[in-house]
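Here we start with a single chain on its own, the form predicted on its own, put down as structure tokens.
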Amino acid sequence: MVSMKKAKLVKFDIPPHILLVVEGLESAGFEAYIVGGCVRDLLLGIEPKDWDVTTNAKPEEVQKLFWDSVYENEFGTVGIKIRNQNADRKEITEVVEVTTYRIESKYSDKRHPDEVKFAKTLSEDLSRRDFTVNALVLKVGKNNELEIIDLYYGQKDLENKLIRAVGDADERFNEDALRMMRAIRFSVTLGFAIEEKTFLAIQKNANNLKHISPERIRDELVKIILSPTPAQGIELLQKAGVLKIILPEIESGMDVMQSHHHYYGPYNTVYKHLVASLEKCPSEKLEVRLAALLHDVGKPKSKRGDGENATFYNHEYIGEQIVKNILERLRFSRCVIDRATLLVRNHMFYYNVDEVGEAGVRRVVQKIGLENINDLIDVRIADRLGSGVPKAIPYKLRHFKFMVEKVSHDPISVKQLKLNGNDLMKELGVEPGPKIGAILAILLSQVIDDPMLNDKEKLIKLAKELVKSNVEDLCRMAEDKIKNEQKKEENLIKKKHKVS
């Protein structure tokens, strides 16, 4: 450990209500520092998303400081309200968390100290916690000077890219589990390898995850699937021995080959091509991934066959099963787990150029809905690149974007109009028949021309004028416009999706 003395001075900003919370603390005889992540992603050059504060104070003293504060919990930490003066209802723009240095006692259940105790120095509080990166601390000097206290190397650590446990990787991860996804998911986010004894410690420890609540372990891996590397995360899971105890539904897929059709890397199983699937997946939303990493999750189960014949008939169905009994496990939201099982069990859909219609896509878009239909786009280019295929859009890919935009637009109809058939029945006492049709025809062809006539008022003059003449002629010419601009409107459709 390295002598307390030992620190660097630096520039920093830090927040006013930040410094304002530490000098609060220190005017009071106490000592405060900022801690953790906060230190870690300035050091890195990255603008802090939360800020925590660490003292000596114990939380009721730290609440009789800042009244308007709050303590909910067992771990010493006080929610100081930051609020807005310059607002006139003074509202809450900030909760500072200051906590109590602390040590903790054994963890039975591997997610909580059976005691937690206040410790007297900052020295003990460091050591329990879990990353070398997150135990930088910022001591706030005379006129804002801050100084780096750095006792477990952190900053070589950030220096050489790398996650490593403070003190004994094995009790670190004994003390509370979620750690070791927590290794994985900052080696993800931050693009940092880890350090050997402290992988290793994670495959020694991985099956202590049984003991973390799915709450706890699906926003870890939302972090991780959602991170710049997902697909590395994956895989960091899967060696560290972590995959298999949150999602044994990937890992069977290890050892499973798939047909010809799937030619990804040199083993060609299931598991790989999810894996790569999540790699090349082009969206950023959580369900959309989640269906890229999940989309033939049901293969093993409906595998029939050996070699390039094997045959996966259904799997997108019993898929979307799985996929729903694995997000429910984890507590995944209601939406997304509707979001993601509907782009798992329509992945497979049919297009081909010259044999699905227009009717045919009408029905895909209701099946699906048009909101999904981009989404379903990109599942469906994650599975060709998962595969090994060069070219993430075919042709008949940007064919069926161009049918969805063209049967997606309202078409050029008389619907567009401010007024119907009963509006001209009513205004100008005709009966029902093809007159109402030819006049609203011609009512159309007119506001192609001139959209600023489409407003019921001067729509109902022109209609009262026409409806003397000789509608038959007047109609035919109507058709004929109408038809040629929806022909520009397709084609203008066709040129941005590059059709032909």
Second form
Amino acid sequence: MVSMKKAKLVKFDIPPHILLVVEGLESAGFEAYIVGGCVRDLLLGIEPKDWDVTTNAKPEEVQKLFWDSVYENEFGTVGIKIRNQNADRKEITEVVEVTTYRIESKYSDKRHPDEVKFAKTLSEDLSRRDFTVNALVLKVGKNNELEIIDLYYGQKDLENKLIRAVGDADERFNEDALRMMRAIRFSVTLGFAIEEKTFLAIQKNANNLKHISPERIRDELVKIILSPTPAQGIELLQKAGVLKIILPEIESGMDVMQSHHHYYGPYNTVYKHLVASLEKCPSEKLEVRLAALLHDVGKPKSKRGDGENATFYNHEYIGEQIVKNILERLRFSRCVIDRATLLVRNHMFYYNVDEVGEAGVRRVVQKIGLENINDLIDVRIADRLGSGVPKAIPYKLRHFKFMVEKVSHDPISVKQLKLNGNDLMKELGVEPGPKIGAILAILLSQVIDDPMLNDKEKLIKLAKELVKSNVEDLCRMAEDKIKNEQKKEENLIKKKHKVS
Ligand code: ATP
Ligand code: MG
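Next block, the form predicted in complex with adenosine-5'-triphosphate, ref. the form predicted on its own:
Complete assembly follows, chain above in first position.
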């Protein structure tokens, strides 16, 4: 029985379907309580994302009472489907998770209990929960009166904004190593500190995160990165000894000094610069925040020379490969990987008023994609502010945005040419083959230089000149065009490397 001394009456709006689930279990003679993150959130005045109910009914007994449910996992959680009764197809609007009281059995592998052991009492169940603020319970009484049950002084920790392990922190992290990342995640999402013994236990056990699946680590990392204070999250992971296990590539920038004017600044190591870039990242998108955090991970490997004059040529390409490896290792989706690597590869893009004309801007848009330009600008802003420069968007960057807008309707792909392969074959009497491809590539390059040329008659006229050359010469011309443009940009970026 739970002692009344630790119980207190409170008032909250609980959704009717949650009350029905609790009532359904209680009227069948079982105990049932609202528990976990939702109680914590209610007490903090945050709307709960999901609701959890804990009970002494076994999963089969829960399923018998609620036929429209699924036995969700090996931990004895039954998901009760809540359907929209007003809609024709009565689609599922929510799944309420009902979990049978459990206690921890032995964890030989630091992540899974060797067997799932059901417990008899609520207090046994609360003892296996991760943090005191997550071990709070709401008991629904007569007339839906709500009473808080708080066996581990979770309310006091809520008041003091503290993440504290339930019971012995060392033991709890030895049972399930992911709890260490959860502690840091709750710390940054709630703005709480981690209680000292709990933090010391993380430092002691951080190595055990090696045994945790990449997907579970990724899910916590994503929540940290999308939190209001992601940079603080990375710093905590570092101080706790977790970063070197999950993202050694970032940790390795700790003793790599930057060059030039960053050399004596507050962000004088690659690590400090990356953390500061994440902190200053203006975007809330996951890929952009990842790119801000990772954009210079190629620097340690590309560094040549020492001191202020060290260089980091090609760090964006080396970095792109490292970022791909990191994100694949953590099982991020293809879409996130592609977008984050694109931003890292292109983060050194060059723009300067009067130096890069409209054609140059069209080439940047062609390479990066119009839909990614704003994200790339956000990475640049993060990079700048994370280097300690005072102004996020200098005139140069505002002008670049203006130029992108200006050229945004200009043709940048073969598909946008006012003449296609079939037109060419008809007009020139050429068979399908590499010659047509080469002519189209040259025409596109000319149109990127001068969009006024994108006119069917003008293009045919140009093509009639081109077709006189043999296929080898045309292919070489097309290739040379591309190489020339690449060289031009490389030189500009090299120049930029020298100053940033
Ligand atoms: P969120 O806001 O992310 O939903 P939450 O606290 O509700 O946070 P969940 O993962 O939904 O977290 O888990 C619900 C509850 O189950 C937690 O509040 C905690 O009591 C318990 N719990 C979840 N994961 C663990 C774990 N790895 N070890 C111990 N208890 C856990
Ligand atoms: Mg939850």
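Note that the rigid core is defined as the largest set of C-alphas that superpose within 1.5 Å between two forms. What you see is a predicted model, and the numbers here were worked out from it, not measured in a lab. Positions refer to the first chain, counted from 1.
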Core-aligned C-alpha movement of Lys426 between the two forms, 2 Å or more: yes
Core-aligned C-alpha movement of Leu462 between the two forms reaching 2 Å: yes
